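In structure tokens, the next block holds one chain alone, the form predicted alone.
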Amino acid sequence: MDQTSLAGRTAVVTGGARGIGDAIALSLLEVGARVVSFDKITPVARREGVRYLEVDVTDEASVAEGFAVIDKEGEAPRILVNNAGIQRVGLVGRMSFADWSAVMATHLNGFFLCASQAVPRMIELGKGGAIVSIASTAAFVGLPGRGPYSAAKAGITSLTRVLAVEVAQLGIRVNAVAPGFTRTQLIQQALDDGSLQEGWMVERVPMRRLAKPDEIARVVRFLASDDSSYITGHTIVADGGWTIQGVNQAPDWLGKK
């Protein structure tokens, strides 16, 4: 990819203090991008030449003001990465609604309340955009204790193909990413509760190995830039080949007491 193929364009990152995010941030910034990062939490590590906000995704309001300092500093975004997560593990009736709530309000209220901010403003701007957001293969097979954080992304891989009809004729592409195992603070999450075990994800991925945020990071790149231009509505899978497998029952180590 041409190391200037968005050079000005300004890219609103969700959830990109860390993580995915944050890989995300520094491959735009590497092509030229002016990257904007909407998190809750302290950057791990501030990279030079990305602007971090305090917006709570879950928020209308907060997501709004967000939009608004962007506004005044600059051109309005022509680039969104919906990639705000969390996760909360539990077995159905057991699990807290507040809980469920929690995880639906951060991945899919959140791309909806960004998407409804950055929409109007890409209309406006009348350059065209791309919206991508990060799903999951979790939206695509059943992991047992992950039903809030499964349905989340499949309710992103649809409100991703809606969108995409609904604005293509704008000029504005809307597309998905559903990594695999990744190795991320979630990841390492439920590596400490005991909810996955590395050796476990491991054998059933193909390439034998769990992802790098930049390889995802890599991915979100090329569907945020021209050399995608002719796709909209698609979710793309980067897994090293697990969904071919998928899991058919609950590992004995979830535990159901």
Ligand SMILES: NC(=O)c1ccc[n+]([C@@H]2O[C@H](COP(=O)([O-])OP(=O)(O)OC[C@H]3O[C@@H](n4cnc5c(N)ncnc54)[C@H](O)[C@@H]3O)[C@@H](O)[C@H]2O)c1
The other form holds:
Amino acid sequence: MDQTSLAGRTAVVTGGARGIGDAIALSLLEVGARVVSFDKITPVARREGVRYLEVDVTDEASVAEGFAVIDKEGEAPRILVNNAGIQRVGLVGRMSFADWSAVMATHLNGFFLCASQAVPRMIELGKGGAIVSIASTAAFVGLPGRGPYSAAKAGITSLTRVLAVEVAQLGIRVNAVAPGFTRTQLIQQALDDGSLQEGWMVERVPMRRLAKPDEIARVVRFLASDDSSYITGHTIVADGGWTIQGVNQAPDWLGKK
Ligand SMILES: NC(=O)c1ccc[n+]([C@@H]2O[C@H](COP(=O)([O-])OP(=O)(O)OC[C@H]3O[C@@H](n4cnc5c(N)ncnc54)[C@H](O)[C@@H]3O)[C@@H](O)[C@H]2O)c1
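Would you generate the structure of this protein in the form predicted in complex with the ligand, following the form predicted alone above?
Complete assembly follows, chain above in first position.
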């Protein structure tokens, strides 16, 4: 890992107050980036060195205000991480339009609104940039009850490709990371309300465990850094093998007879 290429660069991380976003903020901080978190909530643990701004990524004016604060305080962002996310579970035909819209607005409008502010600033600064968005394995498979979430995440992978092509010649790279089940409050909430069960989740993962937030953060940091200088438009899957598994059976030569 090139520990130096991110030093001093301004990085906006949406949803940086907890979970994967908090791990991403920490991971970028470790290599000297100037990290600004956009979140609706107060951070669970305030990390020294992270600038926390109260921003709602679904609200155009709020996003614009967040970027205006950054303009006043230092160099424009060279890194944008679209991580803010929510989950609403329900079958099409039973789920409310309000729930559908909230999920689409957070994931997809949030990406569009933040990129709309970040890209012109990256171009003006003239030093290139990296946009990394958090998709999900839900983008690639059919998960009942997760219509808006899956559609929004698939939309993120698509917008990633479109934007990558639009800005490729300007030195701005656009990629995404698709995590599998990662142990955060989002998952804990689903475990608590019964819409997910840990045994079933782990059984379906060839590596037989959930991801730690830091394991996702390190992939984001790679895509944000110059180590990935020739990668653009792609989505890297970090899921312990969940999407490539054929049969749900582990081989029996690991000590099991
Ligand atoms: N945890 C997983 O298993 C998993 C798997 C795949 C993808 N993801 C994705 O990773 C991202 C982070 O998930 P997490 O598990 O850390 O969730 P989380 O709920 O722990 O954290 C999400 C953060 O986003 C913030 N947020 C939500 N709506 C916002 C808004 N409108 N404006 C600003 N901030 C907002 C929340 O306040 C919260 O701090 C999400 O995009 C999620 O869909 C998570």
